[in-house]
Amino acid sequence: MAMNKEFDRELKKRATLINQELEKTLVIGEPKQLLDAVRWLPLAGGKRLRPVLSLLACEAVGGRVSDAIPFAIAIELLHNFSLVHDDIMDRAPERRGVQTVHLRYGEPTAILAGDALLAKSIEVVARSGMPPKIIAQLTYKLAKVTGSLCKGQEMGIEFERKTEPSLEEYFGLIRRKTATLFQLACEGGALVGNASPKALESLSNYGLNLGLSFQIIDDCLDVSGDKTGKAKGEDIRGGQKTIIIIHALQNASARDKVKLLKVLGRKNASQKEIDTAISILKNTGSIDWAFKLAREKIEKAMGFLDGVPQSTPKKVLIDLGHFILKRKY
């Protein structure tokens, strides 16, 4: 995807900082298994989007790089965490373009690297050298938001075994699952960068709703064949009750609603099964309707920007919004 030199500029410096921070903090060490567990999916590659949300929202505040980047790679080793414990769980093979730790390491070394993980991010932040009232925020803000994505994930298990869940349970869930750690990223990030409270209230609400919008792409880029590493209408064939699958199923004819719930979670569902399903969801409207979603959430999030001060990492903010939307289909 095309995108502005200059906000490609940004973004890849920022992301390569994370990078180079990543290695020098997962270190290689004994047990070896476990540390070559615990360093796979994060060195595996990625965006590094939320923990470049953290830097650009400390310097949007007046706050400096340096300071952001513990708490920065603190955000990214608790998705990785997430991320980890995900894929055990939903028996996924690939990730990022490479087999999923489970499957590398087996299943009981996975699982400990996921605890590593997520005990390396609170590490991480305890050791930063911040102010200790600020260790203590941020260690605060960690330690919920894990909870929230535990509480989504067996969210989810409940999601998938209804078979009209409604929009209400959809935001909710994703709400838990990806927005959350998007607004932890800006908030965080705002918090080092010694933020006003209105500012720390602005780019939270920015990153909240960043996430939101950010799900509901991937939900299109699933029934658009261009996600990467991902089959055409894999969630379908995984049964995933997706914001485009409940629009169909509430707005469908009850024909077109047969059908569609006859193919879904079909792991074994030809592709001519799964192109019918995909055309009941582009007649029925459900995917125009979910990106118009989307382009609205992000529009609300760029609103929460215009309380915070003119400058290049703004406008990066900006851009972001721009640049998930343009991941459309």
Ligand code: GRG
The other form holds:
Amino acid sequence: MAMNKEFDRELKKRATLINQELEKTLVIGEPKQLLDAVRWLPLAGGKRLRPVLSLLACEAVGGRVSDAIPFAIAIELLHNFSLVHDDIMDRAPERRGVQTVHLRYGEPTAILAGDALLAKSIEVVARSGMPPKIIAQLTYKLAKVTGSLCKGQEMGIEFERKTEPSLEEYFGLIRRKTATLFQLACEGGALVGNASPKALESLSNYGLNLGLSFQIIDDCLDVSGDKTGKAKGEDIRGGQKTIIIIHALQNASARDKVKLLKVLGRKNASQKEIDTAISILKNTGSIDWAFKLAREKIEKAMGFLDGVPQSTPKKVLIDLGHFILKRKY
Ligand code: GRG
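What would the structure be for the form predicted in complex with this ligand, rather than the form predicted on its own?
So here's everything in the complex, that chain up top.
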């Protein structure tokens, strides 16, 4: 089914379902300003990869889509909470092609909107009507992942201060910041689908590796200039130690390293300087190397699905791997 219309249709069908459920979940209320701010980012779009993963994981183990909806919504709301707060911290002007919540509604309201999204995420699971044991497991896991996101975010702040962070530190960071949410999306979906312990573990490992790869590709998209709606080299201007930068700092000649460090973190670096930095990253083979690593992680992720019986949802999970490698947004 690789990258064909059927895959697009299967993905879209589930993303549409998530959009409809989000609309129902985030109903208008009082105070209007806060509720408008809460709705702003979740209803602005997004790929819905994480909630779709929850639905697919549930279906892949024989569960019904409807059983996975509350958890899928919880995962998307938690993701949106992290985006709203991250954008405040980064002073980002735009997300999903619209103004960020703090620019539109002011910082205090944006902080509250983020908090409210997190609260809603737990609420949706708590009142889902699922068996109490499942609810207890899911809420515990959501709380643990929220903690992991916070740790990842704080580690990210410290990470940017280091001149040459190690690859080990990088993986520790992206596991907490990105991959654990993908992992939980799959694990939670499998759990509500009543997966066997073995299938639960397989889907959890699939999600973790998919998430690691997703972040590596995100790093690659910054220098390829392929990412829709994002200027090339923004991460370089922001001084972010992406996997590509880390590899280049370890492998560039002393002269190139000096040049690279000069551009890294210079907010007003010219396009020419960015292009020079990118050509250094190319010469050190860092971009190809990172992409190869992302592909290896995807293959590892897919390997974890070997024991899951063949089905359309399983095929979509496999193709999601290809999709992540090829994505432009
Ligand atoms: C503030 C507690 C707290 C945590 C923040 C790092 C982080 C945790 C949040 C988001 C910022 C970020 C760049 C995370 C890395 C993962 C990533 C690339 C997120 C964007 O996800 P997409 O591309 O976004 O799936 P859409 O809009 O499609 O949902």
